[in-house]
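Shown next as structure tokens: one chain only, the form predicted on its own.
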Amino acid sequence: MIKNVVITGGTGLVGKALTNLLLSNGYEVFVLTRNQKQATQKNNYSFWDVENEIIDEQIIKTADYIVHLAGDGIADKRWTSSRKISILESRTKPLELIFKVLKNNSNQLKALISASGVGYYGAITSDKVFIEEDVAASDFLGKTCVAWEKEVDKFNELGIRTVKLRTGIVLAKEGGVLPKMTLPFKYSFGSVLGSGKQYMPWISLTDLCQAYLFAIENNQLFGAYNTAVEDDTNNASFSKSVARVLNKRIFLPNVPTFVLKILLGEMAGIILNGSRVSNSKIKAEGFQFLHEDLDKCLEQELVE
């Protein structure tokens, strides 16, 4: 029997790639979109409006799995007070609406798999390798991830299995942050940011999509899992890898910390800080990363 997967945030980088992967594996996919034009033009798209609680309840009630990817981009805009609220509520409010539908109607949902972030552990740089059981940070991203995951955990009250994938930087040539990060290097203006010692947990788009499929198909998965390569990549080594793959040299000095703080405000913290995370938990469940060598991953994503 064909199983249905509903994806929130399905029009984004990860959502599009995951949709293709699921379809190729025999799943039927429905994407919830805020774009009414898309909803009318594509058969597998359904319009929803979280603020006004507009949603196709039938799609939710007949879903076998829901993958929650919706959320405003963390680094898309400067962190004003209103932007922070938007970042948080764009992740939690959709879950509140879906929970309401499921609570008030009979359904067949087997699991809810949600995105989360390694920002759970905070924008700090340390030698500690964080595991899923570590306490969340008290900064903005830490608090956001906690609130986000709490909304996911509410589905356990309905007897629904929940999985939270705490993701690092997603590397993909099609979009996301990688093209923005590497553009200066292509024109020989790339340089290390701040001290360069801040760790950068990363994962290829291919591996991340496989992780979502793995979470769908393995009933034993439950709770939070770090989904990032466990290595010692920091901004300095990442910059050197990008330059090496693009056959460029880094000749400019490090971008000073104070400059990034002036340009980005509080958001600079996520660029100037970063810690390592352990992926032992998801590996122990049998998940295998296809891309764990940064140079090889970048060669695949950057070299045409």
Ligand SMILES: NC(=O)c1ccc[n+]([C@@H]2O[C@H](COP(=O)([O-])OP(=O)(O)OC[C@H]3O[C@@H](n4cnc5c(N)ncnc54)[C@H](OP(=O)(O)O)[C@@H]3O)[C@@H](O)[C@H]2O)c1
The other form holds:
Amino acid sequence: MIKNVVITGGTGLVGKALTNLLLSNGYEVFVLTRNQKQATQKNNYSFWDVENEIIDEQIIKTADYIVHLAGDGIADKRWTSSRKISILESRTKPLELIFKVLKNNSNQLKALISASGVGYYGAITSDKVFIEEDVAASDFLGKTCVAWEKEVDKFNELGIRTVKLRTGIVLAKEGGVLPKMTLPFKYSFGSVLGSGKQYMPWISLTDLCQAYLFAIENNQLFGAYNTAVEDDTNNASFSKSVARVLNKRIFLPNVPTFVLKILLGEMAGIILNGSRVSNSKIKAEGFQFLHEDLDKCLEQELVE
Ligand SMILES: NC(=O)c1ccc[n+]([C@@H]2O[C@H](COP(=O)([O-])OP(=O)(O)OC[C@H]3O[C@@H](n4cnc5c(N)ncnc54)[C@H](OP(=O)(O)O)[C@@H]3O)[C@@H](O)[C@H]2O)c1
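Follow the form predicted on its own with the form predicted in complex with the named molecule, if you could.
And the full complex, kicking off with our chain again.
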């Protein structure tokens, strides 16, 4: 029988690519979106309004798998106090609503797979390679990831298998941070940010979508998994790779830390800091990354 997957936030960068991958693997996909127009126009789109608890309960009750990707863009706007609440609640409240639908209903849900982020470990630059058992950071993103994952874990009470993919920076030509980061390089204005020593755990969009499919199809996966390439990429080496792939040179000095802090406020922390994460846990389950070489990945995403 055809299995169906409900994707919250399925209209975004990861969601669109994952939808295509799932369809090509024989799954039926339903996307939950706040966009009423798209929901009316597209067959497999369903409107929801989390605040007003509007959701197609039937879709949820008959879902085989739910992938939770919905959430306000973390680096889209300055982190004012109201923006911080939106970043947090746009990830936790949808899960609360889905939990409510499933709580008192028999359902066939086999697993809930949710996005999380390597921000769980904190905006710090250190030589530590973080593993899934490490304690979460107490900064804003650390606390957000803890609250987000806690809502995911609640589904275990309903006997539902849960998986949390702590994801690094997703590299894709279609969107996300890569086109924004590489634009200045295209015009020869690119430069290293801050000290350049901050690590940048990254993953190709292709590999991330494969990781979601892997988590759906492998029942033994449970709990948190780091989904990022484990290498030494830091902002300086990333910038050099981008420049090399685009056949450009870096002429300008590093963008000073204080400038980024003035421009971005607290959010500058996630650009100026970063640590490596281990991906041994997901690899031990049998997951294989297609892209582990940054230059080759950038060649595909920036040139081809
Ligand atoms: N991209 C990355 O580099 C990266 C790295 C680590 C973790 N992640 C996490 O992975 C998930 C997917 O990332 P993505 O890059 O695909 O994100 P994205 O392109 O920004 O898409 C997220 C989707 O979530 C929905 N959404 C936004 N705000 C919402 C709200 N307040 N309530 C309900 N839905 C809302 C939107 O769909 P509608 O407008 O159609 O409702 C949007 O298309 C996110 O949770 C993100 O934090 C991403």
